[in-house]
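Here's a solo chain for you in structure tokens, the form predicted alone.
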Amino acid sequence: MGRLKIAFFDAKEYDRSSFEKANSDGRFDIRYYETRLTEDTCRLAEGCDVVCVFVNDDINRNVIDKLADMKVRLIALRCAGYNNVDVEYAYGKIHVVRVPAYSPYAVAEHAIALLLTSIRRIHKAYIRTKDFNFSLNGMTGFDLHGKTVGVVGTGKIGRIFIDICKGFGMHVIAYDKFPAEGSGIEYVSLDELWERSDIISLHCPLTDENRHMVNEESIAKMKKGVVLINTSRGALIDAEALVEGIKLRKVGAACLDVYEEESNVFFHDYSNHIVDDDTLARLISMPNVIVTSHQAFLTSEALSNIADTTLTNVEEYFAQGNCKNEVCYKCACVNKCPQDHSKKCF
């Protein structure tokens, strides 16, 4: 068998650099494409064994059928989340692997960076002092010490975020469908978390169950002036409800590294264009909203781990016939593959 051929979609300069380093021995034939994987572009994978995809590639049932028809044998996600893959439809047709963890510190630290930037007005101070404006009017923030932070999702990223918050002297409460036993974390219901938290940070995967978990109803339950942080998936928040919550002064600030309709905007330069998304434009225009372009993961350590794990996943799958990081319909349904990844999921 010759070198495995990988069609690499949505490739950016930093992706290519890290994967070329991880593939320095040339064991894989990687073909880099700047375009996202969609129904219109999947033909670029013709003749390849694997497609390597990221968060904004659209792996729906039509794409899966086309990939299967072209004898593509593996979808290799270079990220942890897989809500952009129809894993139920893929079951029995094409295998899916992912990178379950690359640098949870990167994402947790970015969430804290967004929070501090927002509440201490650092982004505004930077702009002011560039114009030699050293006035402190409108720059008053608040202490994190003693505040209550509600953390939704206590996986690796959530727990690291909790540790950082405790270092600031914050009181932490959390919600998770599957609480971490013996962690010492104070778990509460979602309603109690909405009601008690001064700051709320989302660190959970996106599912059909929790889509728009932050909505008009949940925002109404929150404290006046609550700060919302989202470094997970954009659709956890109903963007229109968030806009209204900010306009009504219910939400004091929003720190967003993700956005529900980001797939056609994020990772691209639209500085010389008019972005055709009124909701995003309104959010960015608000002085108490900070938006970064899904960059929480973007550290050199994370990129290296992503490249190494992705290629190891591919290697394991084709050499051993299974991969410990496989995702399947059963995994998604019960949160634990009953086969414990000792063999292929189908």
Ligand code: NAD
Given for the second form:
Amino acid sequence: MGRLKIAFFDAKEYDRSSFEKANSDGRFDIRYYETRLTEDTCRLAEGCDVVCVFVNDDINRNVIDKLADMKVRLIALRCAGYNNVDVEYAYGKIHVVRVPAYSPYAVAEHAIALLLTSIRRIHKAYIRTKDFNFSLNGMTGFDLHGKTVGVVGTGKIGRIFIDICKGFGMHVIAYDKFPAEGSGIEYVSLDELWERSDIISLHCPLTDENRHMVNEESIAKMKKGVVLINTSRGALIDAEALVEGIKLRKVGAACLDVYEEESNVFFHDYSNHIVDDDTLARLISMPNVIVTSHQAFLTSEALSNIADTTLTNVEEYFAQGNCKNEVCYKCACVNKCPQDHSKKCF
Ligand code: NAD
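Having seen the form predicted alone, the form predicted together with this ligand:
After this comes the whole thing, all chains and molecules, with the earlier chain placed first.
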């Protein structure tokens, strides 16, 4: 077989540089496209064996049908989450692999960076001192020591976030759909977590079940002044309910690395444009909201791991017909993963 051809969508400069390094021996023919993978751009993958995609490429039914028609055999996600792929529809048609972990430290540390920036007003101080304004009015923060932090999702990232919080002397409570037995983590119900936490950080995947888990009702249960951190997926939070919660002074601050309608905005430069999304514009205009553009993963260590694992996934899949990092909707159902029985998802 000749070199495998990979159509690489939503390619940014930093992606190119890490993948070119990982592919320095030229074993893959990688074609980089700046555009995202959509029904309209699918054709760019004509003649390719693999499409390599990221968080905001929308791999819906029509895209899957078109890729399968073009005989593309593998969707290689260069991210951990796969909520943007209709994995149930893809089952039996095209295989999907992902990078389950590349640097959980990168994301957990970014969540902490957002938290400290927000509560110590570093974002304000940076702008003030640049303008030689050394006034401290309005800059009062609060100690993290002794505060209760509620962590939703205690997987790889959540656990590292917990460890860092403990270093600050915070009291940690957590909710996970599948609590880790023997971990020593104090698990509570979601309602209890909403009620008791001074700070809430989301580290669970987005599923149909937990979409908008932070909504008007859950915000109403939270402490006045609660700080919300979301570095997971935007749609875990109902953004309009968040705006209302902030306007009512119930939510004290929001630190958002992800946003439910981010796909048309994040990763692009709109500094000379009028952004159409009023909810995002309202959030960004608020002094107690910090938005970063899905940047939590972006460390050199993570980029290098993403490139290495993605190319290893492709290699493994084409050499063996299966891959340990394959995802299908059956893999998500406990004890139903076909790979366990046949070493293949289908
Ligand atoms: P992980 O699979 O190691 O952990 C996820 C945890 O969430 C697991 O313990 C799981 O049991 C739990 N969980 C599943 N469904 C849940 C639910 N409905 N309610 C509560 N808990 C639930 O994943 P991870 O590597 O820690 O990543 C967590 C999330 O972080 C990913 O799903 C992804 O969405 C997000 N992420 C964001 C970035 C970024 O750049 N912002 C980068 C990587 C990952």
